[in-house]
Structures are given as structure tokens and as C-alpha cells.
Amino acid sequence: MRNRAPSPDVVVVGSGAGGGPMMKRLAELGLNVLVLERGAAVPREDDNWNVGKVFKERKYSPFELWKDRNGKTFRPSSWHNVGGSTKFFGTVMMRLRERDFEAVEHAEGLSPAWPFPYAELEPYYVEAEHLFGVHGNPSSDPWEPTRSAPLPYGSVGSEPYVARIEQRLRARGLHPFPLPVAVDLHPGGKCVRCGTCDGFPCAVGGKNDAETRCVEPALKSGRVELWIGAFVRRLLLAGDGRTINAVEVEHQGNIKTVSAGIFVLSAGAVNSALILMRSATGSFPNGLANSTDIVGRHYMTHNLTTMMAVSTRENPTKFQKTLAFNDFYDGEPGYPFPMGNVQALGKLQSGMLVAGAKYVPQIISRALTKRSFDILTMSEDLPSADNRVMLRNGDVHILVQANNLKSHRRLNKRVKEILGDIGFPLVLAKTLPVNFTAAQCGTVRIGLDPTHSALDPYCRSWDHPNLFVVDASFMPTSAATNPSLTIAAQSLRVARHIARVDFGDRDGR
């Protein structure tokens, strides 16, 4: 049954980092918005906080199964549900420094730059640390980029192992700094300050995801709509070729077409990609937004390392996501390239992820996370057209080979040398594979020049004016920094463009 259903000025495909202060912000310039969301609302309930069930059940993540370059099923790390992955995210929040946005050179290729320079987006930063409640004081970071406004709540504070830790790394002369983090932490907040924020969802509502800080308001405002359970089959092309008329949707039993004047697709890097793929016509064989074969190309997530530091003494930290260093973010003396951020994770469990130990009984796992000390190395991953997603015959193809591990192995045999130097005799580590998709980005590229790009700065298809992709796919970089800020930044930015350029600033602002 095919139904067609009422016309919103904009239709947001997406819910998440993208999505989120999207619908937010189009709804407070007085425009009418309907947001597709394909899963549902994450129920607030004790297994949110249950490692079994979060991480070896997996039960908040959908069965879904992509194909690696050797053709070998994997499992991918992706969620459908209102908030996007927003709502597992580990609520670190940081700006990429005002030198990614140049062109960088790597120990083994070429970091491009961005189509807009830092100050561009600045005042963006601002909004969307302001939106999701951003805890954190960067001043002791040197790498830190120019900032208009402080963050709108300062550091949460250390527990005392872990500011014990920061003591000893600022005396071998490195400069740790407060975690930017997106949590309700403070007076009258809600959050509780507990050992399940990485990969978990929040069972208090004291994340700030996107969710609690955009949806929820959003859809008070009376100009929001959002259907859950809405799978975006495809885009349709009107008459004259270039204009998207239409999005076809499953959505209640019923395939429905929805028209609207603007388009916005945020439903993550893979998803947007492949939405745009099975959107091919005779004029876009290869989809929409592709007439130079950009679409899916330029895959990136980043090159992670997780560490355990393991001591004699026991680590009582419950929440351990307050402490960074970006000392190596651009290299070393005698080294001049870029080598990455380092920074806490949150508590490991005897369940989780025991780096560098795959089989590990459980009194043994207990035993090392009970003293463990854990940390994420973090470096860019470069932007390759031959690093893409791919969709054939109906399965979701990620065909990725690792870039830039020089870089990437250097850091790591640094972070686990200072570990070492500061009281960790043990450091067990695990570079994550390359098809773990939680931070994927890059594949539907903004740009300067329509034939290397997809999009326009603002996000606008170079091949169709009333599309967006706003999302991480924008992003012709990773940088070595976690990516949700910049992405509610730009989402902000597009937002306001939009606004003023489609519709006039309906009602004035």
C-alpha cells in the first residue's frame, strides 16, 4: 500500500549528532520539519547498564550484516534509534584543532584541507557546546584552538586515582587537560556520576545526546514531527532531473512518499551513502548526488588503540572519562608529522573489551579491570577514494585498508612507555580492526570543486539544490579527535543557511 502523506518545509532524514541540531534549530527559524528516524526511542531501563546485555547480547544494536573487501560477513557497530549513536557515545566532545582544517602532511600521505577555515566555523562551536551542556576547561591544553566563549560548565573533576595519574604525567612534563564531556553535571543535573557511559545508554537520561538536548525540545516546539520505524527506501528526482521531489519510506506497514522544498539526509556515513545509492536513476546511475563517483568513496573512522594499564593497586574510579593529552597531536622532537590524540575511557568491566586479551576467563578479567587504568590512542585516518562503500547486489560492502599506522604505532609504544615510566608495569593493547564502523565518516565529501566533491560547504548537493547530506559523511577529513561536535557545529551552520537562503529567515531572525 502506497500512501502519500503531508508536506513539511523540510524532511530530516536522522535523528543523531546531525540530525538532531538540525531539527532543532530549523524549528526555532520557524520552519516545519518532519524527521524520519529509522529505529525507536532506546527505553530508559536496568539492562541499559547491564555489560552483558549491552555488550555481548547486543541489545540495543540491530542484526545487521556488511560484507569486509575479502568478502567476509561482519557485524557492524552502528545503532537505529532515536539519538542516533549519540546515545552510546562516550559524551566526549572536543573541537578539531584549527591545523586540521589546513592541508597536513602525514608520515604517509596527505591530510587535505577543508573548504572553510576554523574561524568559519568557530562561532558554531560555540552553539553546539552551549546545546549539548559541554563540561570541561581547555585552557591547559596548548593544542586547544582559539575560542570566542568558554565552555558553559566547567570540569567535572578527577576522582582521586585518576588526578593522581594527571599529577605524574604533568611531572615527565606532558600537559593533560579536562575531557570536554556532554553530561547533566552539575546542580540539579542528572547525572549520577556512574561507570557506564562508553557504549552504554544512559538509564538516568544524564547523557547529553542528542535525544535529551535536541529531539525532546524539538519536538515540544509544535513544528516538529518525527515517525519512528521509518526506513528511507529511496529519493525521487522530479521532472526537470535535478530537483528531489519526494522520499519514498517505509513507515507503518505502508510505503509513503513524502514531498518537502528541502532534504536533509543525516542517517550517518554508511546509511546516507547508501540511501543516495539506492536513490540511481537513468541521469544518476551510480545515485543520486554521484555524477563524478564521489558517493562512498573517502571512507574514514579513525586508527584506534585501546590500553590497560594495569597496576598492583586496585582503580575505585567509577567515572574515568576526565583526563586527555594531546602532546603528540602534531608529532614529536625528531618526528614532524601528526601522531594523535590520547585520552581516558570510561571504566572497563569484566565483559568488555579486555584489550589485547580476546580469551580471558573471568576471574582473570576481573582481576586486571579491577586495577586497569584505561585509555584510547587516537590517530587520523587519511582520506582514500579507494577506502569506500559499496552496495552490491543488495549487501553493504566496507572496503577499507588501514593508512597512517607509522604514525599511529609510534604514538602507541610513546603512551605505553609513559604508562610504564608512571606506575602501569602491565599495558595490554588492542588496535581496533578496520572495519569498526563507530566512527565512520568522509563518504559524501564537502568541497570547493564539484568534480572532487559531493557537496558545497554548506552541505548542498552540487547535483541537487534542495538536497543536504549533514552528517558525518560531510567530513573530507577524520583529524585524530572525536567527530560529534564538529557535526552538530556544521549541522548548526547548514541550519542557519537554510534558513536564510531557502526560505527567507521566515520569521525573521
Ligand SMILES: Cc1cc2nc3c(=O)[nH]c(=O)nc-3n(C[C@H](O)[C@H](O)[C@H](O)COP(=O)(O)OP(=O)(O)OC[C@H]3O[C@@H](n4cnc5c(N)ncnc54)[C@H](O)[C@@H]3O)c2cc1C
The other form holds:
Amino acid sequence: MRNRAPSPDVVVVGSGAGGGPMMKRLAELGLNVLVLERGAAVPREDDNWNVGKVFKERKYSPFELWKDRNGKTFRPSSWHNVGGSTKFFGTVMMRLRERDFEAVEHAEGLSPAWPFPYAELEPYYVEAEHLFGVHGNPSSDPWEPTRSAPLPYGSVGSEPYVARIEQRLRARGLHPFPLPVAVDLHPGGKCVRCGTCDGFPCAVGGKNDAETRCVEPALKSGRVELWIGAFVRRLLLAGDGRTINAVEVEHQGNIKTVSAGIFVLSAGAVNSALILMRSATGSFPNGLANSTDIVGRHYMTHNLTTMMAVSTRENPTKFQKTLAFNDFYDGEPGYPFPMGNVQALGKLQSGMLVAGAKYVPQIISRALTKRSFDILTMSEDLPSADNRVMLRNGDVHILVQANNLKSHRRLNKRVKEILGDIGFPLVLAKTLPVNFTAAQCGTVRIGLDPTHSALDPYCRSWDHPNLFVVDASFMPTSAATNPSLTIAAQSLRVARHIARVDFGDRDGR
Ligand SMILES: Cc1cc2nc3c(=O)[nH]c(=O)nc-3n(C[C@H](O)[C@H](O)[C@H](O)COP(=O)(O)OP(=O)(O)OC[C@H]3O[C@@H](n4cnc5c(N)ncnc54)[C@H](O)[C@@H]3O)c2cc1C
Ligand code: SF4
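Cool, the form predicted on its own is there; where's the form predicted together with the ligand?
To see the whole picture, the full complex is given below, headed by that same chain.
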């Protein structure tokens, strides 16, 4: 079968938060890259901002069914398109805290240390923040880790309704700060500050996602070729039984094999694990990169609760994601265990996920969403080896039991009290089920010990020297902040490592 990209240096599978920065940086470092992306570009059209089309009909979401631990099928929150999940993400790009890289005792177990400290990733956080054009003012968060450079853009500013909530939180002794968001919202930018950002694609290209910030500029470099509609089935081993020789990909109705020097899987935490499992051979019956039976295990997805805080007053805010607080990130007096982050959600509208009021008649849900301030509480879930992704007879199983809920419930209780104190007598809350897969991570973890990890600290497979896995799956812990900035920063770090170690830094940069 003819290979349209004659001997790329690197094949990258997937074009989201991991694959996007990877392809762009490799091209900047002088390498030729072929990107295999299962989906196509999301069209920019009126439906992008149509609640019914996006949330009810799920127009942009592939129809697939996975099974949970009880064997019940569910439709996962997944998107297969250029830019991956970042086309729909809520644009929050926040660093993990320094302590998140260390071993931390939680109420219900240990969150293990990363194989490198925060300081190792810090320069790449700076690069990732510039790559994604992040806005914010992190110095106003007392829990912000040390940084060597400011964000490229200042805060987008809160609309008056949210600014009033900020003042009330401050008066109550809390430390709200502007959520760091990746939107093109500054003079000359494309963002028009609409009310449909979180969970929607952007109809005007104003969201700084992996397509607009990575794929599009990478394609202009002339060093990157993108195949869309290219579903990677498996990796193929060379005769030495260690090196990856090729990927097998379904593309334009054909099954093709594509060879390269280096292979980078960035297909997302579930799909990268599945590709490795589908690549099983007689010598590797559990799949590739999996000699220690790690792949698919330690699946995490955060403990998440959405809340609608309702008052009698209407909330006219369009772009609500301008407020967060970390006052309970490390616990609270008398409770020395991490509880988590609290952040504003995109403005909920009738017809979207409406916290605890999903089955309420439309007229009531419209009245509630008109008067609600909407938030998300996020706590760390712990990497249990029993929480895992499996492939059985071709079916995808997500066998997960939620853990570390005690601290999450405590955080929710505290947040409800605070909301009550600042003028919201009614708070509707819904804890998202573990089969909400938007924040999936941890299935192909990095580590220092090859017997307890699948990848080294640069995301290189311990088993296969020319294979890297760089997406949410490398994360050894989930922490309690949004993952995409950390994925992008590690991707930039790994890209530099590949250029230097595997290609001798061809352009000398
Ligand atoms: C609605 C929503 C809101 C979110 N909000 C935020 C937020 O505000 N902040 C934040 O940090 N995170 C947010 N997230 C999570 C964030 O988007 C993900 O953590 C991040 O995109 C994961 O990056 P990834 O590279 O692992 O996977 P993705 O970005 O999903 O990329 C994976 C890519 O691989 C492709 N692919 C999969 N399988 C194959 C295959 N077999 N062959 C070829 N290609 C394949 C997919 O099509 C996709 O393009 C949100 C997610 C969702 C869904
Ligand atoms: S808020 Fe801005 S970036 Fe987000 S969808 Fe609307 S226009 Fe696009």
C-alpha cells in the first residue's frame, strides 16, 4: 500500500491537547510529521452555538457505546475531530499546584508523587500558556505555584453579576481569582464573548483550542501532513520484537500501514490504551507497552459536581467563566486533607445539563437557569489499579468505582453553605457519574519504576524504545485542576526530548 507521507520522522496519532502541541513543536524543531486523526474538522456553522443541536442531539459527538462496571451501556462524553476534546472544552487552562507533584496523603489514601517535581515542568507551562494564549491573573490566587513568567494576557474581566459574587466571597474571607481561560478575547481577537462556550465548538474561531493554536499553524509549516478520517487500529512490531515498525490505519476505505522512526500515541486516555491493547501479539498477549499489566489501569476522571445556585435575581452574564477559588484545595482548619477547586461553569441554559434539575419541566428549568450562578467543584480521585479500561470481545469496558468521595462531599457542603451566605437560598447539585469521561486520564502512566509504570518520565514506553504516549493517559495522578494545560506542557517537553535524543536536534534548536 502506497504511503502518501514518504517516511515521516514521526507519526502522531490524534490531534487534541497532547497531539496538537506535539506536532507543532516537532515541526518547529525541524522534523517531518504525519498526523493520523480519526475525525474530521468540526465545521464552523450556526449549529455550533445551538443548545438543542449540541446538547440534545449531540450533533458533533460520535455515537459509540461503552459498558460500565455493572455491564450497563452508556454513551461516553467523547469527540473525534481535529483538535480533539479541546474543540469543546471549557477553555480553563490551569497549572497543577507544586504539591500535586509530591506524594500527598488524602482522606482515603495516598496520591503518589510524579516522577519529576513541578520545577521540571514549569518552563513548559510557560510555553503552553503562550501557545494557547491564556488570559488570567494568577497572582491573585494565594495557592498559585511559583512561576517564571506572567500569563501572556491579563484577565478577561468579570461581568457585573459575577463581579458582585466575587466581592461577596472576598467579604467572607475567601480568595476568588480570575479563571485562566484560553480565549482570543483581547483587542483584535476573534472571541465575541458569547454565552455558548463551555461544551460548544466556537463558530468564530475565537476559542484557543488545539486546532486553531496548534494544527492550523503546524500545517502551514510545510513539515506536517494531516490525514483526517484515519482510524488507527494497532501498532505493528518489527522483527526484533521491541521496536514499533508501523501503524495500521483505516483511511479512505483502505487499510494502510505507515512506517516512521518514532510513534506518538495521543488518542486520549481511553483510546490510546485501546490501541495498545488491540496491538497484542503472541509475545505480548496483554498488548504493547504492557509487559507489567499497567495499561488501562489507574483510570481517573476527577470527582465533579455541578451546582446551580439560584436566587430571585436574573443572571444576565454571557461569559461566566471568570471566577474560581482554591481556599479548600489543601483542606481547611481541622481537616488536613485536600478537598479541591471551585470554579464557575459556562452559563447553563435550559436544555443543557441542569445540575439536579434534569427532569424538571422546561418552563421551570428556564426560570431556574435564568436566575442561576453555575459552578463546578472538582476534587482529586485516586489512581486505583482496579479502576481500569478493558477490551472484551471488541467491547470497551470502563470498570470504575469512585473513590476519595469523603473530601469531595465535604467540599460540596462547604460550598453550599457559602453560597447560602452570599445570597443563594437554593442550590441544586449533581455529582457527575464516573462514566462522565470528559476528564479521563491515567491509563498509561509515567513513572521511575518500570514495574509500576508503562512509560518513563518522558512518556517513552519502557518496552518499546521508539514509542511515546503523550495525552491525558500519562498522568500518574489527576490532582484537582483542569488537565489540558499540563498535558500540553508535557507534550512540549517530550517533543523537545524526542528532537534531541532521537534525532540529534536536527536544526540545533
Ligand atoms: C465538554 C468538555 C469540557 C472540558 N473543559 C475543560 C477545561 O475547561 N479545561 C481543561 O483543562 N480540560 C477540559 N476538558 C478536558 C480536556 O479537553 C481533555 O482533558 C484533553 O483534551 C485531553 O487531551 P488528549 O490529548 O488526551 O485527548 P483529546 O484532546 O480528546 O484528543 C484525542 C484525539 O485522538 C483522536 N483519536 C482517538 N482515537 C483515535 C484512533 N484510534 N485513531 C486516530 N485518532 C484517534 C480523537 O479523535 C482526538 O482528536 C473538557 C472536556 C470536555 C469534553
Ligand atoms: S466565548 Fe468566545 S471563544 Fe467561547 S465560543 Fe464564544 S466567541 Fe468562541
